[in-house]
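What follows is a single chain, given as structure tokens, in the form predicted alone.
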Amino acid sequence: MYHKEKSIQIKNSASALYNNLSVLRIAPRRLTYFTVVHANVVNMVSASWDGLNYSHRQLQSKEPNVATSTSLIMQAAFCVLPSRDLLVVTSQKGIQMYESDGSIMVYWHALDTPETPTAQAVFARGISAVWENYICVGVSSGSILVFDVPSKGSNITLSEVLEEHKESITDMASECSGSQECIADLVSADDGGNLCVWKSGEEFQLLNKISGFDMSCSSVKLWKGTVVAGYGTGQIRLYEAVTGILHAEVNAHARWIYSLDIAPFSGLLLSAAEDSLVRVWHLTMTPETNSVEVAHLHNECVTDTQICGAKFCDGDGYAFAVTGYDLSEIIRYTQS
């Protein structure tokens, strides 16, 4: 069903971090965007549809009043607005935002580190772009910060902080489908596997509180109303996201799943783990029953690799990219 390419290469290898590939798509260039992040530098690498053309940039975590930072970057990840797109960067220092092609940084926000150092790690995970105007960003305390970003220039504002999780925030994602219908757009998860559904608005309102297992839910999506995670058990759930109703749960891989990702417009769903697996599967709605069917569709063995990254590079599922700790390139599949 899929077929490897040629790979990209990047600068620095892979950090073994969740969710360590973000994807953006720019159609009117041709080109696509791909960022990896290595200890504290976000690798970047614009490619040409017809891969003659690859040009890289780095970007270093940023702290104020420090030349060189060395604060550990968590996630790099793009936010897509109706009116304009970004790059998020969380780090164990703050929150930095930047031109969706990494050439201006237009908003910092530092994180509330103690002075004097405790136990519990202080570090920002968990990126989404909700609703029209708002980027949604987790912290280690369990808080999620929303921001409401304007149309343009960097009149950033912290609108509201959400307190409902009581542990680190590991991943977030917004209702993709583009369905207006969906009352949720807005799925949050944290190191406990809990997770919470909320609607979106000038005040943000919680919707349904799924409570986990003591295993961390690595991975979050959110797609017609239906939430699909995944945990450090290897296994996917399907939860209805207003209600909590368990649709489906899959024992997907043997290892800890890294990443999740969906192609909205086809409804694949992409797994990858530290099993060195990365699994395409098709998720069926039927409203009638109000069910979700899941079926297994292709497997694709990147051996001896500890998977920490997987995205499909379009709407419909064509192609998909992978990262791996510690390989320096970003392999790619493409639809035979």
Second form
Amino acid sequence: MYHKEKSIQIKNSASALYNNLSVLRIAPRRLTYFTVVHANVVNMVSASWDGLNYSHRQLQSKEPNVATSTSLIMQAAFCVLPSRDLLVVTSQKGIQMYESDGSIMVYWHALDTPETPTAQAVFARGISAVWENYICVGVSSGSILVFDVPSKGSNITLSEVLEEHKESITDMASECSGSQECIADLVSADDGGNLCVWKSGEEFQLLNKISGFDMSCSSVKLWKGTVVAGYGTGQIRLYEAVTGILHAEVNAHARWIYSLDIAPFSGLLLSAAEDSLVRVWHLTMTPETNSVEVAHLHNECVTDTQICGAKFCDGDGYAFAVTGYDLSEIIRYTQS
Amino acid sequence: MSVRTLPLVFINLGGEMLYILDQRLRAHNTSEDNSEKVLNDIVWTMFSKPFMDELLKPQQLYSHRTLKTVLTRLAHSSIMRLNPASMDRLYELMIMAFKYQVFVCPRPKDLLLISYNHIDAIRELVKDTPAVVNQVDETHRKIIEVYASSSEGEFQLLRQTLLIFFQDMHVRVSLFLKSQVQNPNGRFALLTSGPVPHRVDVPGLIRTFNSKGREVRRSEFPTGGSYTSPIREGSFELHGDRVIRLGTNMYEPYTIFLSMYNPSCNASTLLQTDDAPNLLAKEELNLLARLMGSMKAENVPGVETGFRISLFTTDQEEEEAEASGGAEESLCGVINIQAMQDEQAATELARIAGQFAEREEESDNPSSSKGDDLLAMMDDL
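The structure above corresponds to the form predicted alone; please give the structure of the form predicted in complex with its partner chain next.
Once more the chain from above appears, this time first in line as the rest of the complex follows.
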């Protein structure tokens, strides 16, 4: 179904972090951007569609105008808003937002770090663009910071702090089907496997809370009102977002899942785990019976590699890319 | 990242170091008294309350340089002396062993079982000295207490922090190469078969439910691997069967832990090498220790004699050592310890390590960086 393409070499190897690959497709310029985190650096590659041009850039995690003090980065993700695209980088010290090509930092938000370290680690993790003008970022305490993003410029402000989770945020996702009918806009996941479903607005509204079973949910997606969640047990669960009804449960992987992605136009689902496997599934929604079907389509084994990032490169799922711990390349697959 | 890595880092790296030193001391027919003294002294320092309390403070992981310096100091808390080149080699072996254990660890919480395997073996090494055994037990209890409330997610964060620390290190270890847990390119093998970790279901099943929560459909999919049910869970108590073999002494002959993780390398294959068990492991350690100066461990009663261990002193001596490998040259060929390329770094390290002999008088150090407190405190022991 898929065959391997030529890999893209990156300057450093990927770190073992959840959701460690972000992809931004820029159709007008026939380019795709990829970002992969290595310790305190974000490796950005811009790849032309004809496969001839690759340009690289590295971003460091640090406060602006401070020469030293970099910190470990937890995640880097592109946020696509109607008016602009931004690259958000979260670390132990704070949150940076860049123009999508990584050229200029437009915003910096410092996390509250106590003078002497406490038993709880401090970091930001979990990034999602929501609706028209919000970017939400999770924090290790369980808080979710909601930033209001204007259509241009750097006047980004912290609009709200959502305090619902009690454990570190792992991942967040917004409704990606493009449908206006969905009530839920955002789902957030934490280290205990708990999921919160939100409606965005000047004040975000909590629509539902789905309890975890004491097992970290490392990656989450929201599509057509369905939450797709990947867990440390290797399981994928599909819930109806607003009601919390469990639609399906898949014993998908033998190890911790690190990344999930959905191709919104085709309903293809990508799952990747530490067991070295990437799997492609197909989701079918039947609104009449309120059911969801999961069908398995394809496996790829990246030998001896604990996969840490996997993303579709386009909305149909025609191609996908994969990163692995200690691997200095982005592996690509295309439909045959 | 995680602020709770240091206690586990020291227990596991320290444990690996003790395995290697124990094997080396015995291979060189060091007197039992001296061997016991060396190991007891190191364990005593490592598990001492001030040292452990310092490690247990929430803090970021030290850099490789600092870690190596502290471990050198730890080794020198005994009457044995290692030169910087030897310490480099030792450090590489320790790091690669621990990297392997963290990498293939079935689930993040098993990092504790790996640590407990090390502690159990350490307890065995010092069993004839009750005071040291008590020290080990006390520390073990503290570790159990500190990590008791950590969730799986927090253990995974700890593991991720360690993996970042080990990133890009692919030193080849002959023992791993022989048992095929490491590939010739230095990367560890990951099996898509064998028992799944505790709490994980064997992959392959898709279940669909209706809105009442009743299962309405069940289907299977090809997993591309051959997984089996989990084995029983190991014990997290002070004493008990840890079940997983990661963290046990891989330098012991006839070790069967490898067979658990590599079906093609079963216990009987290992037992067949009766005459020269783990030939490559021995050869590697011999290679390392080839230039070990004679350990002047004259057993003069009542007088403590320090003895020097010098592994590789110069690159030239390293080459000579490899050349004299003789019949085992083909085996030597696979041994690829990264040569020490950064002369400056090595000199710097030696200077830092040397400083500790001089620093013993200093009590105040205003410019304390990570690990300095620990080092200063060790000088007071």
